[in-house]
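In the block that follows, a single chain appears as C-alpha cells, in the form predicted on its own.
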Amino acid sequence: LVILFSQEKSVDNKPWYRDAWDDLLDQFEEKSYLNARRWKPGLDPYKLHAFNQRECERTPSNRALRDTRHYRCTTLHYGPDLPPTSIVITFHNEARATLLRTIRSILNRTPVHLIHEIILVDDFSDDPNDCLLLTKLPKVKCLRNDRREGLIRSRVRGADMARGEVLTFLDSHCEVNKDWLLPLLQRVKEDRTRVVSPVIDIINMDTFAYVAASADLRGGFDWSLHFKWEQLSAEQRARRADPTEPIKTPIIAGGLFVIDRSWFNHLGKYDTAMDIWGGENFEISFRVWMCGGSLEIVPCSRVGHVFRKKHPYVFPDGNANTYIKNTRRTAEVWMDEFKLFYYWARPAARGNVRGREELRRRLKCKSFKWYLDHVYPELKIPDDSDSKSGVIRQRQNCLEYQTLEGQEMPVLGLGPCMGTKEVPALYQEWIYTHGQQIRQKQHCLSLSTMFPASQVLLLPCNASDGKQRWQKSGSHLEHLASHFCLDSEMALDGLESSRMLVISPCEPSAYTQRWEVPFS
C-alpha cells in the first residue's frame, strides 16, 4: 500500500512528511484499518451514521481540495515563530473513514513544526480500535473514556492531557483546506484572549462533494439560544474594505476554533456539568466576550464540515433532550436578567449551577446587558407593546393586588371593580405576558402546591417556574401544569368580596370560576 501525500512544503522549503514519518507511516495499513464496520450492498447506507456511508468510502482519504479561500489570501504571510499547538478531536462510534480523512487531511496540509500532537478522545465508542489503531500514524494519540462522558467533558479531558501553547478543537468528520492553521495561530499569538474559528465549508452528506461555504456569514442566534448563520448587514460589509479581515461574531459554532491554552484553562475550560452535546457554544461565546476576550472568524482559515440533520448515536439513559439542559444552565449563569425571554421560549425548570456563578464572579466578567449593547446590539429584545392587559373580573368584582400592614409579600384577593373600563384601577389591572405569566408588577398568580382548593398566591415572577403558567380556556383560566381552573372559594367571614382564590377541577358550569378576561 501506498500512502500518498500531496507536496505540500514547509517554511525551510523541504517537503516535511519525508525521512522522519515514512517509517511510521509504513506501519499503518489503511485498507486492514477501513475495512471494520464496512458498509455493506442491501443495508441503508445512512442508517449508523447519519449520513452516505457508502459514498463517504468511495471519497479517498487523502483527496485533493480545491482552494476555496478568496485569492487575496494567497498573498498574505504569516510570522516564522507561529506557536504549536495541540488538535484536540473527540468522537462516538465515528464512521472510520471520515475519520481518517479527518487526521489525514491535517498532516497533508499542516507544517510539521505547528502540530505538536494531535488527541483523539474516544467517548467510549464500542470499538476500540477505532482510535488505538490511529496511534500508528504521527502525533496522533488515543485516549479512552471508560464510559460516555459526552462532547464537553471529553474535550475537557483533551485540553486537560495537551501540551501546545495552543489548543485547535475540530470535530470528527472534517477535511482542513489549504493553510487553514497559520491565520488561526497568527491571529491568537497577535492576542492570547481572541478565541478564532475558520470558515466552515460544507461537505455534502450525501455525495461528500467539498462546497464552499459564504465568506460574508456570522453566528447568531434566538432567544431560544438556537444558534443561526447570519449575513453580515450591507453596513458591516461596507466596513469590510478588505475581504480577508476577521469578522467579529457574538457565538461560534463551536465545534471548530482555536483558543490560547492558558486562556482556556484561566476562563474556566467548559461547564463540565452539561452533558453530552448542545449549548456549549453559547456558554463559552458568552464567558470569552464577557470576560475580556474576543471572537472571530477569519476568512483565509476554511475547514470543511458534515452537516447532519439528525444524531447518529444513542443518548445514554435515553435522555435526548441535552441541548434543553445545557442551554438552560447558560442562561441561569450568563444571561442576567435576560433569561426571562429564554424561559419564554424554553419554559423549563432550573439547574444547579452555583458553580459557575461563582466562576463568573471570580473572573469579574461583565453584565449580558453590556454583551447586548457592544456585541450583538441586532438581537431585539422582546417587550411587553402586543401583551394584554385590564381587568380580570367576576361579576361585580375584580382580582386585585392587595398590600397588607405587617405582610411582607402583597395578597391576592377579590374586590369591587374600581375605575372605568378604559382606565380600571391601577391595583387590579394585569398583564398577560408571552411567557403565559399572569402578573401585576413584578409579582405573578402562582401556587405553592399543585393539589385542588390549593390556594392562589402572588410571588415574585419567574419566568421558569411551571406553576405561574396560565391559559384561557372558553370562560375558564386554566393552569396549564396542574390542569385545574382558577376558582373563587366563600371565606369565613362569608362576604362576597373576600372570597379566596385558588384552584379546583375544572366544571364548566360552575359560576364561581367563570371569568371576564382581557385576552385570549
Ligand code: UD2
Given for the second form:
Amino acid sequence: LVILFSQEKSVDNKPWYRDAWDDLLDQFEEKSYLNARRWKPGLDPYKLHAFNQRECERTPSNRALRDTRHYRCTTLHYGPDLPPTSIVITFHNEARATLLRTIRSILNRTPVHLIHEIILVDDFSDDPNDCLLLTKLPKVKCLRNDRREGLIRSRVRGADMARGEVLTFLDSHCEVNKDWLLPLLQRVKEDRTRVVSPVIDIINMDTFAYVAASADLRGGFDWSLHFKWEQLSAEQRARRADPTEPIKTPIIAGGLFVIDRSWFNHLGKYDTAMDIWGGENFEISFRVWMCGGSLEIVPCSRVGHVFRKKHPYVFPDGNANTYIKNTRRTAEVWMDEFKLFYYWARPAARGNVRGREELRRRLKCKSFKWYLDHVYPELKIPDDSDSKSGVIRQRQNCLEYQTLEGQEMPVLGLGPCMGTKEVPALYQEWIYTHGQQIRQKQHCLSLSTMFPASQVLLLPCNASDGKQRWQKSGSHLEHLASHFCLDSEMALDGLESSRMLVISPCEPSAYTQRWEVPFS
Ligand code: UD2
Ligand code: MN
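For comparison with the form predicted on its own, kindly provide the form predicted together with the ligand.
And the full complex, kicking off with our chain again.
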C-alpha cells in the first residue's frame, strides 16, 4: 500500500516550478536540443555511449519516478534554513538525453532557493552546443575546457567558480528522486566536516528503467584499490535501529556527493595531477577521514545513475595506465607502510610520485593505520596465508635453500627441481611476500655490501631493507633497488650443476635471466 502511494502521479510536486519554465523546458527539449535522429534498423544504439541511447531518448526527461526511499523517510522534516548549493556536473561527450534528464530532474525535484546554480563543466566534448544550449535553462551555467582535462581537474574548475555555500557533485547521467537534496544538506549543515552521498539507485542501461538499490550497502575496496559495494555486516545492521539513519562508509563511490565548499577547499580539493578518470574517490575518502572529517551514505536521499560496463570515451594514456597513475599517487601520499600491499596487488605500479605529502603534513592528518583501525577494520591485512608461493624455475633447475654443515647461514643455490609441480620439495618452495620479498623460512633473497656486490645471498628478512625487494618483469626477476635482473652464472668450476646467483644488467635474450615464478 505504501508503495502504491509513493508512486509519483503527475510529473512532480514542485512549489517553484512555474508554467513558464515548464514551457521553456518542453520547447527546449523537443525542438532544439535532442535533435532526435531516426533509429533505423541496423544502427547500434550502444555505439556512442555504451548504454542504450535509443531507449534513453524514448524515455521522457520529466518522467514520474517511484519514490524508492524507506517509507519512514517521508515523515522526516528538515530545517527551514538549509544552505544553498552549487551543483557541479562535469561531462565528456555525454548523450544529450541523459544530460538533459540529469538537469531537468534537478529542476523538477529541488526547492528553487536551495539551488544556487548548476555549473556544467564541458570537458572538451566534440560538440560545444551540448553544453551551451543548456544555459537557456534557469540557473544553468556552462564552462568549457579548451582541452581534455579529465573529471578531476574539471570538478576543481567547477568548484573554483562555484559561489554556493555547499558543493554538490553529480555525474552527467543521473536522475534525482524526490527530496534528494534536503537530507544531504541537513547533514552538512549540522556538521561541516561531513561529506555525504545519496543511495545510488540504478538506471538500467538497456531499458532505462529506474530500479531501487539496496540501502544496506557501504563502499569498500581491496588492496589493489578496486572499489566495491559491501553488505553491512549482521552486527552493523543490528546496530541500526532506524533505517533512516546515515551509514558511515570507508569510501564513497565518488561521483555523487555533497561537501561544504570551504571544507572542500581547506582539505585541498582534489589532487589535480590525476588524469581523466579513477582513483580520486580513494584519495578524497582517505583524506576526509584521516584529516578530521567523515563520510556517510544517507538512505533518505536517492539519486539514479546509469551504471555501464565499459567506458564510452577514450583515455589518451590508456585506461590501465591512468588508473595506476592515479591510485599510485593515492597510495604514496596516504597509505604509509600499507602501500606495500597495494604494490603487491598491482605489480605494474611502481616508483615514487611527487605528491601531496606537504598537504598531508600541513593538515596534520592521522595515519593510515588509524584509518584502518577506526574506519575500516573489516579490511583484511594480508599475511602469509594468502601469499603466493611455489618454485622459481630455470629450465630443469629450481632455486633452493641449502644448509651446509657447520655453517650458520643458509646458501642460495640452483639445483634440479624435485618433487612435483603441486608439491615441490620444501627447500625449493619460495614465498613472495606482500613486501615484495622472496622468502623461505626467515631468510630472503638479498644483496650485501660485504660480498661481491652482485652476488645474491640469503639474509634474514628485513621488511624495510630495499635491497630485498624483487618484482617480476616479463620473464625476468628484477631487483628493484638496482634495476638489475636475477641471473645464474657459471661458477668457477665450470660445472653446469653449480651455478651462482647474481644480479646483472637486464638482458632480454639471456636464458640465464629467465625464470618461471609462481607470481606475477
Ligand atoms: C565512478 C563515479 C565517477 C568517478 C569514477 C572514478 C559514481 C556514480 N560514479 O565511475 O563519478 O568518481 O567512479 O573516477 O560514483 N568525465 C569527464 N571527463 C573525462 C571522463 C569522464 O568529465 O575525461 C565525466 C563523465 O562524463 C561523467 C563523470 O565524469 O559525468 C564520471 O565518469 P563515468 O560516469 O564514466 O564514471 P563511473 O560512473 O563509471
Ligand atoms: Mn557515471
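Numbering follows the first chain given and starts at 1. Treat the numbers as computed from the prediction; the structure is a model and nothing was measured. Only the largest set of C-alpha atoms that superpose within 1.5 Å between the two forms is called the rigid core.
After superposition on the rigid core, the Cα of N62 moves by less than 2 Å between the two forms. A displacement of less than 2 angstroms separates the C-alpha positions of P377 between the two forms, with the rigid core held in common.
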